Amino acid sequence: MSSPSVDQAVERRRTLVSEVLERPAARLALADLPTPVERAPWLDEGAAEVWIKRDDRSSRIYGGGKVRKLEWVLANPPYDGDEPIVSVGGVGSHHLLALALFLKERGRSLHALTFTQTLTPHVRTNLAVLLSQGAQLWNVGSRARLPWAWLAYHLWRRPERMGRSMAAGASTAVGCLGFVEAGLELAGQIAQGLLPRPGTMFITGGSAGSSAGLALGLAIAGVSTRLHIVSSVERWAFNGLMYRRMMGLAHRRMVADGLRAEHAEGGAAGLLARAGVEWSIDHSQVGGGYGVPTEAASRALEDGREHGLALETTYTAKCIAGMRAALRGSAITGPVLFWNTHASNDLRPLVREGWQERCPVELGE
């Protein structure tokens, strides 16, 4: 284990969580927090009034919904070592290069079992800043075949010292209370008057950790709403019975944190029931499947570039085009709101010359 530092000493300082929990977990100071809201009329349907949550302005060095997430995996065990992290992902993969960069601010290396996806020129970008930050990449041509970069990586290309295996997404027991705080600061934002409290939220979905923690912290909060959850993968990929599964996983650690009482009796689900959080996932918008850009995401994203809001076709255009169809011709009237789990940084200035070289995807022209 690495030795104390000081900023692992600010690390544990009182946090939204702090109030719910006993025993909190450390956590690291990676993120900026809280993240704006602000008002979006350009995305108003009928009778709803959009909000969004502007989590892409959560850090200066990668934003987006992943910070949340590693600010406090990164600070618990097995992942507070000085050893690498193995993790799974797209050679785009937001969550793989989040990780980069925070690993190597903390002095580590990321080694990445990635599978090759639609090469959009964000998902180009975000490969070549990948391998500018030194991660090594095991790479397959397919999700399908992720299993032959493992045995690659344990058997065949073994990495001189072998790193420590991250759930896809860092969506862990742990990893999902980065997003029960900002279900937490999100309720305190609602308090405060900056918003009014949304009805509806959308928030994209895939390997289940941030609309989990979210979904705990708004009923710890006692914000009543629905929580419509656009899926970035298929069925098989991403259900409802993987989505329960991670809220309680998350829910039985903070039981063990000392959760008060009041929010430990009767599971995730009872925590829910009383306070009057729903959820649904809606997978109408993965299209071909991972990473591959659909028409109403295209539109989304140059949309969003028009009124000044960065988005991608994997998971945050998908999901502003989900919400304009759950909202056309709908019920749903009054604050909507849209979680941009993004980052908007422009990390292009990070790619450094030659990283080509080290490419394992046929780049093309």
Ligand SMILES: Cc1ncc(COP(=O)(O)O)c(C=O)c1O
Given for the second form:
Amino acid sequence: MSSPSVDQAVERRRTLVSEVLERPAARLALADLPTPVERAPWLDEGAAEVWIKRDDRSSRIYGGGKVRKLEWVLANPPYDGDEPIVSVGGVGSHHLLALALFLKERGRSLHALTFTQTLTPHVRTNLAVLLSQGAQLWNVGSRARLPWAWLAYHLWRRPERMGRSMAAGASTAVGCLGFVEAGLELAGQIAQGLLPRPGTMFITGGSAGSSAGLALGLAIAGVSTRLHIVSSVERWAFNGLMYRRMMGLAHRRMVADGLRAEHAEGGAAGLLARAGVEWSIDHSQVGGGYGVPTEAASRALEDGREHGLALETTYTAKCIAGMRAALRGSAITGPVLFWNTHASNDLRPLVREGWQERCPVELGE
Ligand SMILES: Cc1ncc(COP(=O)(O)O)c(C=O)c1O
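Alternate state requested, the form predicted in complex with the named molecule (shown: the form predicted alone):
Next comes the full complex, this chain leading.
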């Protein structure tokens, strides 16, 4: 069932999360952790000193934030079998790409319901790699049609043909554990003196799992901070209600797994309040919508390239643009952290000839 490289990927029994849970879920060793933190003076604004959490270096296969979630999600029911997984996303989705690559490692395949998004060069490469990995895509056209296609899948689903359904972005309660671990990891780096405690942290948000897990992890570790979540999607797709729901799901899962009583009381909101973890969601960078580049994001992408940081205009460049706008002229001083959730791996060598023949969208020029 699994490939040799997976057999070597032993479960880590002692993880940071397992120190706060009595009965932690299983976990695969897919990521190279901890990821480094580094100072980035080119991002400083006023009296704010910016640091970067380099999750772009989280895997030699495909880094970024996704692998943190997949380590947990693929190790536990209902996704730990050998059937295909069916998930959703844009045709250039990083979630689908990560899933396709890590499932292939395990001898499994990905089926996906996709929607068409702006075909930037980055999105084209992602799509080419996705198809080159053998992922089967059913493109439904617009994002608005996705819920109907998803409903149709659930009504007429044939798991033996289509596979096990997984939420967008692998943002499940178990998936969030990957970012709970990330919060604990950062707390450890602060304790070791590798960076000062950031008073404000910037992270992008889409399906909410990354930022929800991170807030919980930081709170469990007692890192008082303000999490500024720069949304990459419209308000209807990600908002405070959804964010609280995601944190609640993950917190309840941890309580069921034996979260220490001191962290369990009062639910997720109580945990965050005791630790002094605040959060806000910023929709100012969505611009023309999900995946539509903005001028500020394109500038951030270029600046990143000059400073050796590979960004993309759907999530991380919009996050940098949001951070710059928030810091400019603000009273924020001292250490600030940008959490880079995008992979830096060059995937072009993975593109196989003939992928265009299976491409479900019109590529144009
Ligand atoms: C590069 C990148 N960063 C961040 C996110 C958002 O993470 P989440 O969906 O957990 O909010 C995504 C989601 O696909 C992503 O691709």
